[in-house]
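What follows is a single chain, given as structure tokens, in the form predicted alone.
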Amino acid sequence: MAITDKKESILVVDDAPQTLEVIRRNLTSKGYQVFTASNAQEAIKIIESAPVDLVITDLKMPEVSGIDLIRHIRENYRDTEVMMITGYPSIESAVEAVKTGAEEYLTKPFTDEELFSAVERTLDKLHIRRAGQARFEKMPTASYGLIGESEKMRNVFSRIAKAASTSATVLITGESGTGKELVARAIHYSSSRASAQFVPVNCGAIPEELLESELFGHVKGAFTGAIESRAGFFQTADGGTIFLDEISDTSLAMQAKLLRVLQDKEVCMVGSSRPRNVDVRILASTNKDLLGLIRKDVFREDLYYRLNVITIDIPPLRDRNDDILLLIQYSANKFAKDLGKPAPKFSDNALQVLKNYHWPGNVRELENVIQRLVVMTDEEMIEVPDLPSLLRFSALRKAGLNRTLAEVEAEYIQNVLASVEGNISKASEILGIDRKTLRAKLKKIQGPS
């Protein structure tokens, strides 16, 4: 047994010495810590004396079978995953193995790649469950109103702190829903301007013909309907911070006026020829590629360099996968508290689907999903069927992207059979094929006995 830097320890149980040695050698080469046992009794002694992350057990062994070993592990060691391997495949044994608690079922002979893939999938489920248990035991804290412990988010927090210590203009980039306004607020409320106004402006939500008046104000009579003088957002933010959200949506004419504010620290109200000094820190954000817009002549290059003194790029949620469980917990607790009900728990499979989803809407989408689940689910445990169909179907698509059509079909058939406890007639009905066709497919899947 080789001790490596990798945390995962695997126990391989098989009464065939040659099989034990081959699997041990292959897994050790991948950096796993590997124990071996030739029977179930020996395996139980190892599990009792050393932490084991995964047990890979043969089905047919003398005295105590692999099924009995799986059952013992499931009843006594929740923090250990199990895989079944067998040289005597049958639908009945596959169904029993899955029902008893095996995460994977491999038929001998299997390739090294099939073994490695099955081990990685099984351990990934274990990691998700452990992370969920650890994080759900302690309420995550929100740094600057942002949730995250990943390295990418720690880098964001570091840049926020540095930006807050200066008065430089900051450009915040990131996809929609990543939390650009939260970052802007964090910079403001951590800076020396924290006691003054923070004024957010969604540039894309204000019609172009009104944006200048909204930003800079107007004097009485400047245009039809201007019955009195009114200060703009820049005057309101005097002494504090203005946040120009989605600045890429402004016209070239407006960009020129914003450039003048950045250069001269002055604004000119609509209808007035006299500029007014303002002491405003400018933070801007965009979900677009500004350099690409510059090349298309729809964004001013000089404004870009004025804005881009400090850049904070917020990673999309799919690139900080480890933060998803934290965000699920935080959101579930927050929305449950608002409703005056206990926060629900999430099953291992539900957490895996949520973690593997690509989240195109980022944190905003995740919060919406969790809020819907908290509101609509009355059960204590949220399972995969409770999740929105888009997430479930996305998980199915992702699971099949790196596999052949035959592999996907074989897994689906086995899952359907397991769901109906091996009933061929019911499985045929669900699959939309006759019993003869199903039996032929099963014979092909199982190979020669």
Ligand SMILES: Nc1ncnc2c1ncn2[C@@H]1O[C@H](COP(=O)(O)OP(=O)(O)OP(=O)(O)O)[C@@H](O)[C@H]1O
The other form holds:
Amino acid sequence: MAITDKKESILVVDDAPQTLEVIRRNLTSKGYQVFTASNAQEAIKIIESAPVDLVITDLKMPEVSGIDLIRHIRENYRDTEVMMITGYPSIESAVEAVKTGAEEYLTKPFTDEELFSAVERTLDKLHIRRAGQARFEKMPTASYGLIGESEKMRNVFSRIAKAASTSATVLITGESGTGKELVARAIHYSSSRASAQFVPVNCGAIPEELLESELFGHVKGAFTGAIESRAGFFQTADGGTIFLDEISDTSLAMQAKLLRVLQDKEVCMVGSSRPRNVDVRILASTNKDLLGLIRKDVFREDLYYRLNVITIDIPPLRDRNDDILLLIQYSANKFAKDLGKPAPKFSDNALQVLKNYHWPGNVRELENVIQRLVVMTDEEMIEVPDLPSLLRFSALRKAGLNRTLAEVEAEYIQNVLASVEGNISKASEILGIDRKTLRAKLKKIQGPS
Ligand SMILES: Nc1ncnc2c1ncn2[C@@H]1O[C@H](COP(=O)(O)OP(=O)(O)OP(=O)(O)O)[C@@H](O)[C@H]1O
Ligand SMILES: [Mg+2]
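After the form predicted alone, can we look at the form predicted together with this ligand?
Next comes the full complex, and the chain you just saw is listed first.
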């Protein structure tokens, strides 16, 4: 048998020797490496001892059926595709084969061309899957802890680079958990200020009456309890960067003071009237709509324009689907390493559910979900049932698979009725029920009138 190393290996299983021989000859002529088996037991022996890319199996065979063979392969060999051939075309058998995991089925008699194109189609799917897995197994590289290869994240990266090359004020916007603080750090640590301090200040978490002295410092005796002078965050950040997180949580009075710092590049410690120069780069973030807050008179418009010299808007995770898989892989590796565990793998279906979820809490939510999975599961492979029920439920809803039979029936009846412009006789004919039954069903659908 001519074996080339480029072409895939195919195992053909059929109890009819002529069929086996014809397929073997055809596929060999195309350069595939072909194994043959006349029953499922023999086939399993071959699969156990040689790497097989594709199994083509007959459906009806004595003893172990093709369906059972397909099931065995699906459960034990993830990297092998399955194609079914049958001499008894029936919807039921085709449906069963596909449900069990056959990618394609072919009905006898088939032409050589039909065989070749079915084989190629099936192998194509295998290649796509392998390419996806290979990409997935590669640990994504992070720049400044930021992961992302999507067009949208590439745009964010280029804006970070631009911001890092200046000392201009930057407003970082994005939903909660999208990575605003990470972006702020990335700007600082890739700027010329990297060797000085990065000082994050959560404006929403510091009580209003303390914020001013925390930011600007205070002199001795400035207020009861001020036993000695203390520097504020702005002084600490001198030469470096201050990150005013949740800037919209500040009062209008505080905003006026910040505006002055931005304009004059100097701060006044609480209790002192002598302004001091500071060389601080300001980055600010918000997850609120500042323009909306300006309209409501709770955010100063002049401060907004001062902050908004460069804007970096981080898109929500659901709008950058390509990054979801990367982030899953990155987080799984990270958390597994922390726990001294091997990183789990994810089944294709589980990845699909994770990818389709809308992630209202963005990257933070994704990290939490993956961390929980890594901690809770000892399985090598994470499957759909391992995922939090919220995610599974939303996957069902997306696929429209959470409707009851009654709901589907009601919708179908209404569609049929609409298509015959409400003609009950015609509708009942199409639906295969009598008019009385249809009326009763309609009454139920429409509720008591
Ligand atoms: N692109 C990313 N790559 C890797 N990790 C990320 C990315 N974006 C966010 N994270 C992680 O997600 C979590 C939330 O990020 P971060 O705190 O920067 O978000 P945030 O936008 O400031 O959220 P919030 O508005 O809730 O303060 C952090 O643990 C961060 O490390
Ligand atoms: Mg934050």
